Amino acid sequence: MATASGGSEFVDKFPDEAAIVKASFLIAFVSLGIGAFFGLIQALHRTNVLRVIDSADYYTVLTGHGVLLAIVFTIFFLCGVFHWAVARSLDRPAESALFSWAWVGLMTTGTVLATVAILGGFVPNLGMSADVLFTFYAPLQAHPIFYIGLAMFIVGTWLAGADWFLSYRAWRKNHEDERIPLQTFMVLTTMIMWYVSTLGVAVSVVFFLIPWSLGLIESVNPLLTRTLFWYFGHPIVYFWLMPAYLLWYTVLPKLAGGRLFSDPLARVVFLLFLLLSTPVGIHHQYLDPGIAEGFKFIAMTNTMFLLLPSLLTAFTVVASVEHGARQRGGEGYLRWLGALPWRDPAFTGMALAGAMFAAGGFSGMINAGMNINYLIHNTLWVPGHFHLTVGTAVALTMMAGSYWLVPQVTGTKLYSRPIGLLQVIMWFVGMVFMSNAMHRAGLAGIPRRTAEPQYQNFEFLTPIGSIFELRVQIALGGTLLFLSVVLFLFNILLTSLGEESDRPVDSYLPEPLSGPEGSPRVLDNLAMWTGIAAVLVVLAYTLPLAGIIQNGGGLFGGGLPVPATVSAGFDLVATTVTSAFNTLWGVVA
């Protein structure tokens, strides 16, 4: 326990919650280490710099890399951050520590089962594998344990959300007229989005993929499972981002020496993500022939609206950081940047992650546009994009934020700020090399998701540089990223094992410059926003799903191929939408 002279106030007030957060971080960081090692193997194998596995095993490594990093690391870290944020902002412990440990245990068990199934791919005689990649829809099939583990993991996240809603309900009884504390508001809106979006993947896994993998049904409708996955697959991007946003909005301004610029703007951003993130999943399926072009156009239009919360975030966070810099004596139009605490690894890492997210937003606009997307679909451009978003905006923010958060839940002092600073800069530089090369390789047509990216009797050409140069950049970047993770884990391990800090850990988060009192109370009406989000999902997906089921051989496919067109009724809708767009474009042009 911490004493009056040192330690952590959070650990003193909420010891059970601190233990839950530490357990969540532990599993997240173990997954990060394994996933990063798999990433290094991939980078060196694809570029033919060093091959330590057979190309047949590449897909086992690729699946492990995607699942352990994009699902396990990010979501376990999210659970730790959210558990800390709810307890801190509501100033009350969870309603039941036993219930909290139950969702941690369920998620952990699901993680172990899914990981065992993936690693079984390295042992052919075991008869167990899950080489289905992160996008685990049909027709690729995994061992039942993989799907069962994923189902347990998702249910565990649902229970975690219920835990935080129970805390909020108990707090509300004694604070009927108060606004929801900002961090808790962020957690609750994120979890509502998660409940809505995971319905698709839950239906796919429980009703189709598990029975199919057990042999209880002969076939599934592959386009249906693919669409249900992407119903969930795009909002999970924002589920990854929301803990990063929480840290950018509430911790980063404090580290900069200032305060959050606007509480109401932060609430609007999270509500926009709740409303807009799920109805856009079809933009991942522009080249799927069984979905009418009109529905794809609608998804593209909806996707462009998601630029708004991102731009609001850029404005609010930069304004908050600038306020901090000026509080520290910064002056001028840009000279205030020099007053920021660049020697603090937590600040520097999150600031660099935000800058990289801006670059990822520009490449994401290419992905979102139907006609331009055709150029880069299934090329290395796509992983280049999401390594900027989840691979840096999210992962680097989580690692940098850990340099501030881990002392909060352990009461110990960060082992080494210089190592932390080197680590976040190394990640940034490594990602610049790798992502730049991936984007350029994608423009040259080099494919993704393959151990052997070179075709026979064909040579890829680049407008600038050479294919060899791109391979060197990818290999170098991947190596730097792995070394960065090693430094991070080393620093965090020694921090956790260190002695209690001589001085109390600084846990104070200042109030925003513009508080919630001046904003409409309707922003806190979570029931209303949930209803609107549900209506938008129904409008976006009812007709496309009906067409997929009607023309794809029913719910279970029946062994029929995915059709190239949909029925006349659905074509009529698509044609009408497209015609209206063309008419509007002609007027504007």
Given for the second form:
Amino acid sequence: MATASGGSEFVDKFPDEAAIVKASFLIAFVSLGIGAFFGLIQALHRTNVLRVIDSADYYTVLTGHGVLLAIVFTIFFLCGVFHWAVARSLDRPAESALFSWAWVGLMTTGTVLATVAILGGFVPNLGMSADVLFTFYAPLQAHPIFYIGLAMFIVGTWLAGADWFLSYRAWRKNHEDERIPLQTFMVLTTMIMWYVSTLGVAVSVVFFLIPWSLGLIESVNPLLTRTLFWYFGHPIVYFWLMPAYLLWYTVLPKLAGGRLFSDPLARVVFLLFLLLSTPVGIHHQYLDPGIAEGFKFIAMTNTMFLLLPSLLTAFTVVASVEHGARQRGGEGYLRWLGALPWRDPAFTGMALAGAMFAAGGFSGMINAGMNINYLIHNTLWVPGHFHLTVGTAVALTMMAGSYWLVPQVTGTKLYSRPIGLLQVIMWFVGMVFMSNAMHRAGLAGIPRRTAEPQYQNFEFLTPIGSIFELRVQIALGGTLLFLSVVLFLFNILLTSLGEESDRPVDSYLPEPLSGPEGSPRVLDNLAMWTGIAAVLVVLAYTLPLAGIIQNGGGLFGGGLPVPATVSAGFDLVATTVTSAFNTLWGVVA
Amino acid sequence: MKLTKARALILIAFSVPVAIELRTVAGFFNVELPLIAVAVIEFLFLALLFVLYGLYGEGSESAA
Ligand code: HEM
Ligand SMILES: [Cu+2]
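Now show me the form predicted in complex with its partner chain; what you just gave was the form predicted on its own.
Let's see the whole complex now, leading with the same chain.
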């Protein structure tokens, strides 16, 4: 972690970077507002409480909700956080402000294009729509500008990563023997994971979906594009989570009045995520025909390994927070909890987000089990799960973090702490209602992604309570969540309009209790870790992809044959890898 | 420890998941709790908190 900020605030020291962060946050918050409004419409519509849209428009709303929240809000916000974290922890501005604006501009243009395509779905005679949901599975097809916008957005994030790597390289020149500052280490490992994983979605969009939506090719192989999507779709989960982890590891302990427990442990966790995030994507496809059960089993095993860094994080963060509470005079086995700074919305929001993440982890283990997944696949259980993870662990941490970060880039004091506190608590209560009821509804068999979850001659039954109660809870929870977003946006708006202050917030971050000095240097060898990550990806994906292409009607589906050379190449790769695997298996077993 | 507004809010927040899952937990012991019972229990908890806040809350003189 970098040294003390030395009195001068981030915005005074790094005005250009602060402007970039502000711009990223602004777009993130606008998306949050629109996305949350769509969420409210859905929650009320599918529970039949209030219907302002036609059921035929449900997918337009749902696509807008998924894309604006899970892709635009989260990623713009994390770009802001990363830009802040790199500048402050390396203690140097970005190499070129123009370059930074270029990626903000590219991502914004991409967002606008994709959003226009989605909203076009509300105007039937426009002939433009993108009702494909945020997973954009073929054969659902969107207007080309949706995919083009998406591609621009992704390329924008690549440039953002380049920006941070350039800063790091420049820093390295005059800090040859130093350890990479922790926050920068977190940003760089996360971005390497992102580069590895976005390759899949880039191939899917550029080579298949864009040509197909333009009519240049007749069909695509839906299983191939789905698999390429999930190749990226699981790592994106960690792309959302890593900025939240960055805040939990480096900021939350300070807010609690203490310090991070262990810097090396944090590094190990980020490396494990780099290695294990990508070779697990097939766990989203347990029910896809055309992928052999064995590959699904491997994906499941890798997924269970991911519990390790998650539990390491839970331990380190809770230990750091407890340390903080004891510094503040907390005592006893559990009584120290009372000594935490619950008045501070930044602290309370992050702590509640962490608590909900634990619950999300448990329901995630059920999703990850190949056999019990059958019970909840494509039911409302799944949105119940990820509103705890991305929808709370990430989104609530981002909102809570804003109460501490936004004053640093605007130079103004937070407008109201009590409103902030009320906001994060409302989110928690609203999400308890909505997510719990969604999980239960899923167990009863109610499907997700449908405006009218009713079937004639069929009744959903719950073991406890009634479907009616669950509906009321979803509608009530959704309403509280929406109001919480309104309070948040209102508080942030008034903060940014406030008067400049000399010391808008206490932005000093103390050193960890146990620093990086004693830990193995190899932790900082980014090239080596990238190499291992790539090997794991090749091992996990070569055979399944070859199978999907050969058995699933070729690269472009529709039964079109794969060109002979390509097919021979795949055969070669497939036999080599199979025999290597068999040899290995022979050695192990 | 004083029952501050923030602490009271946190306690209310955590009472909600407990209340929602109360029927499940009771079900483990073969007790079928009706919804209204849950509502009453939650209400009693809130009332108790309200009284405690009045006695030991931020505005009150006596600190616990
Ligand atoms: C105002 C708060 C929110 C409300 C009321 C809300 C409500 C809902 C509802 C009811 C669904 C399920 C629709 C269905 O399957 O038929 C849904 C789906 C979804 N929500 Fe939210 N949500 C909120 C916030 C969030 C946040 C903060 C995120 C992520 C950062 C998020 C991400 C998603 C995603 C990715 C889906 C799945 C879309 C799909 O199936 O394609 N939501 N939301
Ligand atoms: Cu996943």
